[in-house]
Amino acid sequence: MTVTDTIERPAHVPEEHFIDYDIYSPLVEGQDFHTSWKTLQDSGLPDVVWTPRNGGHWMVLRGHLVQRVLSDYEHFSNHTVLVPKDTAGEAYRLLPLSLDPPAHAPFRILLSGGLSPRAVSKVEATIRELTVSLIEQLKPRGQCDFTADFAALLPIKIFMQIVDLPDSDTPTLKHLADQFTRPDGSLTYPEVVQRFRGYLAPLIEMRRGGDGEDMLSRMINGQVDGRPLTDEEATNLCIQVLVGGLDTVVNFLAFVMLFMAENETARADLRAHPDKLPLAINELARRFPLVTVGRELRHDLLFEGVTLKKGEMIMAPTILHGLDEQHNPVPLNVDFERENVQHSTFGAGSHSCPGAHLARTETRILLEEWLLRIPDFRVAPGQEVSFTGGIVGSVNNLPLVWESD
């Protein structure tokens, strides 16, 4: 994202929590996407700073105000969760990531009954199904760009049929999904919700008063407080359903076998015991979380030293819970072994993600068909891997090789 922004220090804002950073290029020259954001943990800075790009904002960067942030609604709103507030996060006030409780409640029922332990149990077989035949196709190449032939194809396709739509509309989707999370300018955030809204319109109104069971439609028809849903409603709920789940999952999934490209230690140890899947992927969610969402001051607040005005907006990097020494001992090492694991790669509180069953599930059934049927493999010699950093963070290529038969 290109920054124009011009201001200046707030009188309220102590010289010394006034930095000059942007969340949406956090990358540090030499540095992976990580690594980037635990530099700026390390680097000596308070607890709490405030920096003028995309508006002015406030960041926390130890783990503990992470999770205090986003679970604490009676002081840090959900009613605004991206910068800049009059822009990006005016275009995001969607259902029901905008509403604190109890408000939300209701909504997020709707939301979470397809993305259930119950619901992904159901879909758990055609995922195995899309995950064997996607390897083997790879497999004689004996070589991919494990983003684009792997990583971008299978969440998706999962999630385009708990949600009933057709692979011919995932482009099209995808990159709407992305404008919010790593904007490159190609749209206004205003643009970006009304190709949204344009879409879904007719989806909507074709799918009222039916019987669909797919995600969509039992939402679409769902009740809040003992009444449909208005048509704002349901697109503000789709929207956020569309863009959670064309976006994290894909680059989660990225992060990891990056991880295990690198480390045939680590393969063979999963191989060799594949019990110890269920801590490995909650190991790696916490070294390898993605998401920098935010909060707006609901009045104003003294707040580990510093005073918090009303109105101001607040980001919580997950990316800082995971890697914080202070609550993981060693952070950027992954210990499949390592004892109580605290991260907030999933969220906090009342807004945790609701696809977190099906981010593991999927994460799992990859490593377990993977590993089986390409045990052995790496990133490919002299090719360099790339990163983006924005509200998701994203691995834009991962070249990897194996020896094939």
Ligand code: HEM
Given for the second form:
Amino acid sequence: MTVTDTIERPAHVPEEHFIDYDIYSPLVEGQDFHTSWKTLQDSGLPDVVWTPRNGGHWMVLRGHLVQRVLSDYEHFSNHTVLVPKDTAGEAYRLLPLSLDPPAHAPFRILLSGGLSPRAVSKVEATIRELTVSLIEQLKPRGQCDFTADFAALLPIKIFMQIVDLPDSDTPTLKHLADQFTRPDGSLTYPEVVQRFRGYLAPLIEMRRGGDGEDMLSRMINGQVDGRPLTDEEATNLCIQVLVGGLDTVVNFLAFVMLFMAENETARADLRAHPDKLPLAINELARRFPLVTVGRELRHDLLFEGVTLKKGEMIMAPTILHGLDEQHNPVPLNVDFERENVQHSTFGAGSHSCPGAHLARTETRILLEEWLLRIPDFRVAPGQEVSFTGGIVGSVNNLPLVWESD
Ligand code: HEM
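Here we have the form predicted on its own; I need the corresponding form predicted in complex with this ligand.
First the chain shown before, then all remaining chains and molecules of the complex.
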């Protein structure tokens, strides 16, 4: 990610609120992704800070402020959600994420057809089938890189089913989606958007006016304020669903499996009590949040003792809500019996994640089927697990081993 050259403090930023912090490189030597962010939260800074990195932006460090920034659209606009504002922010103006209420609602409704609990229950058998088949392929090997061999494959295979696209297009779409959240430099942001458009344009044309029941057809043939979607709107909606649902699930599954690999008691507990899984997954979502997004200031605003200026960016790392002891006592502990679990892992307010139910379902089915077939597994001895910061925190590799028959 781009880092600004200047580390000057603007006049309206008080000295004690000024830090030099790159949200795309949060890792502290010797610490994992979450404890690195926790170190920032615990370092005695004010609750709102300003960093010159990535174009210069504000950042909140406490759970209630993460929730407020993400949901208070009267002050904090979704017009831009990423930094640097002029590059990543500009390129990521997708639908419905970049719209504020009331314009947001009619586009958001178009997503519910494919992602509601009812819609997800219809594809649950397919999710299970794909999950079991991937696990059965891995099991005799006694080892895998969970990230590459499982987590990176499952969500995109499921997505391809939901939108009714051929499996053979998977590598193309996966590569493009990755360029948004973890660019490897092969394409600029505008080029990524251009390629997505090139891929989607003939599909949209083909499915428009048809009676397809897949999510893509339903979105494309939906109405906004009594009129059909334009091609551009349809494309932007499709890209958002694709990008929103891939990297997030891949990495959430990897964080969960890293935890399970290191915790025999948790494995035994969930094997013996699969009925605990829905609550356990909520606790895992609290403990392993991974998204950092932000908002653009609509007006000048006096906020927690500092003046934020119209047009500035304020970032709200969702990681700092679930891990905040002001909301969840002893936050680094995973406790499946924890009461009043609080987090913003799936966002807050009108933009909160419409794919949360699908993500939770994928995680539940993974744990059910994996623990049944590979009850005990651990991180391969002597091998390092590495992490990368970013819009979506990631587990680069997760080498697991187990006894094979
Ligand atoms: C563990 C997995 C996931 C996590 C942690 C996650 C997290 C989030 C967060 C934090 C937001 C709010 C962004 C904001 O307010 O600026 C969001 C929005 C969104 N997510 Fe997810 N997500 C996940 C899975 C999915 C899946 C599976 C899909 C779809 C297949 C999806 C599609 C979307 C879309 C379309 C939005 C924008 C909603 C709107 O603007 O109204 N996400 N997600």
